[in-house]
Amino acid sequence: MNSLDEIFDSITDSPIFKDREKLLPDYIPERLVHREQELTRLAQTLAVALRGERPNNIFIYGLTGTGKTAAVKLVTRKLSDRASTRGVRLYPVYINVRQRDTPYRVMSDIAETIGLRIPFTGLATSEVFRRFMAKAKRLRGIMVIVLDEIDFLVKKHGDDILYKLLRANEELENFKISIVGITNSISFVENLDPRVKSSLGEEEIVFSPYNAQQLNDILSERASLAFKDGVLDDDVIPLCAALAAREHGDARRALDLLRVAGEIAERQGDRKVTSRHVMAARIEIERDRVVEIVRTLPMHGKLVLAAVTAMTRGGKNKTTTGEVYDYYRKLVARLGIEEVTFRRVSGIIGELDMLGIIRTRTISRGRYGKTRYIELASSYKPIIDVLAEDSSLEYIARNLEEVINASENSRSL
């Protein structure tokens, strides 16, 4: 019997999990602990759709893992169920615009919700919008469009499509559109075009970070659904909650820690999940997150990240956009490829910041203008390992390691 057969034959009922899926990010529980107030306000705003009225547009913001997406999905799902029983024509559509990352794809998803067939490519976005409006004028009902991570779309492509959707109601008679925008960026709404801001921000709901006790309550409720009785040591849930509370109260992070800790215990053949498994899960999650993101970056994105890694000495220092650009140009020259502009490198830095690989902070220097300081937000070692996977970047990756090691050695002298 080979090793694969042994692995497959060894899979029986889990000694750890009762229902592992209850800990996955896409599971939406029937009850969201410590979000009753936000759920109530969201439901009250959208409920007018049940009498055929257009709900106010809603802008929802808060940090990652504060329950925004789960709350909106739970409310829209229940709203849709109730609309069906009342005979109300409701067209809910949820779009994560980081995944559907162009105005064309966003508009295609919206159009397909009312039965239009849109080709994968070949049309202008304006044509897709025209076809959508032509059909919407012949329909009756309420469409609730949820645009998750809306800041990603606007920063990358501008707010033109958002403006068109917000103004669409002026041309529609029996079909009305309500938009729910979700973002992790607290300041995003302030940077919108005033016309978009005034229309989108009819209602605003802020999801504040969870504290350690609230995270503890969330994990306890979800653990009762996911784990078999008695498999969690008493300190496991408090530890997961405390670690996640340090990272801005991220419930998603806390649930991932708990799930991966259980998976590690299961793989190791242990009968109980302990704090040792939680700490191992913390290392594994961080490495996997960074690896997945860096691996999907285009070439110039990898080179800009390599420059940030070098200039910050693996996260020990801060650097500036100008310093990163200078180092990036050296890397491009070494590879013999065409460089992108300073403006594009600045944009890539912003994208890396949104992805959580780096952190940026803009500081005003009075009459000398503004300076953006950049630091690495994750361990440099997974970054170097992923860069080294690309044969054309392997030399650069190893050189980075030498630069960082030399810096660390000089500090210890």
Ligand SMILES: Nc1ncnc2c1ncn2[C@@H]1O[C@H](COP(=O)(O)OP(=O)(O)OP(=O)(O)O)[C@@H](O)[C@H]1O
The other form holds:
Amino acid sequence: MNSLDEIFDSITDSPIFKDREKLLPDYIPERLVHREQELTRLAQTLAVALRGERPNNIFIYGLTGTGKTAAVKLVTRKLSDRASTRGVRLYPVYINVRQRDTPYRVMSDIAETIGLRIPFTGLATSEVFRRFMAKAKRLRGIMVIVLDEIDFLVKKHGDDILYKLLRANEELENFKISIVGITNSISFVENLDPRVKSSLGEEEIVFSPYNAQQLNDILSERASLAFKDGVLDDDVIPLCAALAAREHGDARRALDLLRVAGEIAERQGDRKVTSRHVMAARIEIERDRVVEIVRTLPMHGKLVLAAVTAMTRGGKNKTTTGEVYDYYRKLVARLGIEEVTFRRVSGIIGELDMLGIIRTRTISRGRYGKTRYIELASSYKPIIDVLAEDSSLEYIARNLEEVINASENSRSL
Ligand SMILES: Nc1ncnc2c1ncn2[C@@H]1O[C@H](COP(=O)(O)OP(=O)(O)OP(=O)(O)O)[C@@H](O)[C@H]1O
Ligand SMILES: [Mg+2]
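With the form predicted alone already on screen, would you show the form predicted together with the ligand?
Now the full complex is given, and it begins with the chain already shown.
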């Protein structure tokens, strides 16, 4: 019993954190440094809602972790506060369409914002839309619909629902809809249907990546809310900022590094967070990312990755699609399952590259054609651990370990 008390006692007083939640990804800070221009444009565009006019639709593009979601949530929250003090009828709705990943769910959220009750299933999406329009026609007010990570919706389900929503104003009189679309996918921007693009992009705001100095400022601001005074070594924030800046200026990444560094220090019973904790945090985060990706791969994705791991000897060499395919076939034969074609394996290699777990580079070899070289982009250890979680793949995982160890031993000879 005593030890339980000790655990609970030690939890109540963290020597490191004052308020750890201030570093969590979904916390929206009151101030966003280095986003003054973007916030101003957003606010100016949406502010006309306060005098009953429809704001222009806004299309927001920027790489991951550049503050798009935080900025839009901050501005729409302030806008709704203002609307209620002024007695303006504003209906804001924020939908992350990666989480609410069908047109039905998106339409339900929108319809429920004006007080309709939509069952979980059982209706056609077009029926939900019809009910929404029928009620909207009888209302007065402005609806601001934020569709975050909008590429997920369109990629999976086409742009039908988006198109309908963009056109809805034509049928409405006293109720007006404006749409804020957010994405970090450049290919989405390039492939968007021109008619959707022109109406969604009445205003376009681009969020550029942060540089190391800006990340430094962002982290300092958040650190003062989250950490106790004096627990951060001077080089901790600059190091987190520099590491994240190297990877395209992702503030989420920088904040994660800082938070996990603090958690590691706390776990280890240290009173100060140092650069050593940051380096450990980096490894832990990378490991978690790899584990997450590998776990969700389908069977043949796992096998192709296993083949890449084997043929690169755990990441020390490069390999080719042909070699990977041959090894993959051996694995499939051993498991006694049906194999996929060379073409499909080649496609899976491309997908693993997109997920960032391997790297490929195509090199032209003159009249011998082109060769695609494949490398592992991460440490092999978490890959093997995750493969071993699946009982049918455990044997393969152990085998991989042997292949890699053998190559290590032959090196040291
Ligand atoms: N200028 C800033 N000041 C303070 N915190 C920031 C700033 N920009 C981003 N952040 C924080 O960084 C994290 C990532 O930001 P956000 O979620 O808004 O990124 P995003 O652009 O929406 O990325 P994604 O495209 O991956 O969704 C959040 O925790 C956010 O609060
Ligand atoms: Mg976001």
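This one's a predicted model, so the numbers in the text were calculated from it and none came from an experiment. C-alpha atoms forming the largest set that superposes within 1.5 Å between two forms make up the rigid core. Positions refer to the first chain, counted from 1.
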Point to revise | Hinge residue among Met279, Leu39, Tyr61, Gly315 (rigid parts rotating between these two forms) | key: Met279
Practice item. Rounded to whole degrees, state how far the smaller rigid part rotates against the larger between these two forms. Key: 19
Check your understanding: So if we fit the rigid core, how much does the CA of Phe342 shift between these two forms, in Å?
Key -> 10.7
Review point. How much does the C-alpha of Val294 move between these two forms, in Å, when the core is lined up?
Key: 4.1
